[in-house]
Amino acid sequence: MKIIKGRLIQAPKLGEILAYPNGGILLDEDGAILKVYETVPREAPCEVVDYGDRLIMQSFADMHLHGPQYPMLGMGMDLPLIEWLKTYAFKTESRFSDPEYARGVYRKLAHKLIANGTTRIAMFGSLHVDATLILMEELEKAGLTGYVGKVNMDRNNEPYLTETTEESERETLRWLDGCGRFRYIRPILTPRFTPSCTNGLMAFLGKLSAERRLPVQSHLSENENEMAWVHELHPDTTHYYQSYQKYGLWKKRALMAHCVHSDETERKAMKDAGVYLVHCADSNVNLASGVCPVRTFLNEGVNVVLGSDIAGGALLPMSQNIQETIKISKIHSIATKGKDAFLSVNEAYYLATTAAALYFEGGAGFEEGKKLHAIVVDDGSFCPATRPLSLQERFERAIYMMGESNIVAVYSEGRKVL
């Protein structure tokens, strides 16, 4: 057993921050939390790892990102979604037919995620099985936990990046056969989005999800042109979500990214089914998709988590995505003349940490019995303040100012990985 000690900060509830200036966390030999101390006793019962004046905070979760788009980060930001996919994303993803190329990119991505304090992920791979297994391997080696999906796409794609329905089904089964060796990175079924998948493939994935109890991730109501396209392909539907629902892919814990234009009916369907909104503030604006009314989703009882959505999003660090989430919510609040209150720092931090941890059956904040996911932040290099700051103020400052160099230790699933 050991205690890690420092300026402890956690977000057990939406909007609530608990800050302990002399706090600590007692861990068992497997990295599970035995006790949270508001004040560490002078006579500690075991070894104390003392981080002094540094902040011990919950680590981040990125619940929607595209691994093979990492090489094109920051490119094509002036294009709308469909044009951006054809001009940049599909061409970049086609490179991952080369396992050696995939290995180099994915190793860098995995270490960059840990360096920026992200320990949990839900990630899209490409349609290539071997590259997707390499992605899972590199993420696990680096210390991350979560889900990765082999992308399915058998129609309306570029000739150099597409599958036949039979190939997609066969390769999905081959990929699942290869996932058994991983302990911390698990498979998630990943139809790219409705326009990329035939009805037969969607039916296959829905049946597979039910038979093997596999979660699902995809995109929903991101762009108005995309939504019109879905209606053309599925004229029997009135809402985008029904194109997933009728094949068994609209289910509890399904992760649906964006939902910028989800109306009241679609939001209610999300709440009723237990489907999660993965809010990707940076991407929604970069690709001119729109502004997602996150406060409305929260008020209506929909589960909300955050994603970077690289490379539609140009920001990999989740601390920066928290900032974007707050800024975009302020823009929405201004546009609605305050009808929807903007998200506070405390609330956005919760969405990037505890909300996602609960998806993985982790803890609300630093919860006893759960494995530790934490970062240690050295804020001593920030510009000196004109007066002593409260721990809440230091926390807020860290969200806006931290970089890789400030994150001096990372714990994932109880393991110290940085």
Given for the second form:
Amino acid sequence: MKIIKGRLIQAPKLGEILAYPNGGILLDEDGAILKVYETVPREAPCEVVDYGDRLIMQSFADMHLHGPQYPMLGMGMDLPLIEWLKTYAFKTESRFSDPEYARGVYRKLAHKLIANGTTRIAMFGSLHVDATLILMEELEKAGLTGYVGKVNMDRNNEPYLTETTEESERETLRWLDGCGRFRYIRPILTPRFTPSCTNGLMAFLGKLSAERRLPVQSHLSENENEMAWVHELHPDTTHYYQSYQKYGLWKKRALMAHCVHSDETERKAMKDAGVYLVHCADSNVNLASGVCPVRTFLNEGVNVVLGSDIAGGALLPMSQNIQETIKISKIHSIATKGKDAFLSVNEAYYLATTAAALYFEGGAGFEEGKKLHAIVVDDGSFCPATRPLSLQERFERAIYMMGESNIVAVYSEGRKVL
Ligand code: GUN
Ligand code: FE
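Next up, can you give the form predicted in complex with guanine of this protein, since the form predicted alone came first?
So here's everything in the complex, that chain up top.
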């Protein structure tokens, strides 16, 4: 047992920050939380790891990113989605047919995620099974927790990055066979998006998801041209989501990235099915996809989490994606003349932490019985303010200003990984 002690900050509920200036967390041998102290007792019952004046906060979750797009971070921001995929993304992903190349990139990515305080992920690999297993291995070694998917894509692709239906099915099974050795990184079925997958492949994946109780992630209603294309491919549907629903891929805990243009009917279908919106604020603007009305989703009871969408998004640190989420919500609020209230720092932080932790059956804030996911932030290098700051103020400043150098320790699933 040990206690970690410091300025404790947690977001157990949407909009609510609990801040304990002399707080601490009692952990068992496996890093599970036994008790949260508002004030650590003077006579502690065990070893105390004292982080002094530093902030102990919940670590972040990135619930949508593309591992094999990491090498093109910050490139190609001048094109809309479909053209961007063909000009940049598919070419970059095709390099991951080379396992050695994949190893180098994925090792770097895994360490950058931890260094920036991201401990939970839901990530797309590429269609390559060997590279995707390497990605899972590198994430697990670096200390991350979560889901990774081998991407399925058997139509409307470029010749250098595609698979036949038969290959896609066979390779998915081979990939799943290889996943048994991982403890913290688990498989998630990943049809790239409806235009990339034949009906036969979608039906195969839907059946597999049901048989093996595997979760699903994909893209939904990101871009208006994409949506028109889905309608051409599935003329029997009125809404994009129905192209997943037809094949058993619209189900509880499915992660759908973007949903920028999902209307009331589609949002209700999300709520009714227990499908999650993964909001990717930076990507939605970079690719000029549109502004997602996150407040409306929240008001209507849809579960919302955040994603960087690397490399449609160009920001790996989730602290920066939180800022982007807030700013885009303010633009939306301004454009709707205040009809939709913008997201507060507290709310956006909750979406990047507890909302995703609950998806993985983790805790709401630092919850007893759950494994610790936390970062320790040293804000001592920020310019001193003109007066003493409250812990809430220090928290807000940390979200806007923290960089890798400020994150001095990271705990993931109870283990100290930095
Ligand atoms: N839709 C299908 N593939 C992709 C991708 O790689 N990135 C984004 N943002 N949208 C997609
Ligand atoms: Fe994406």
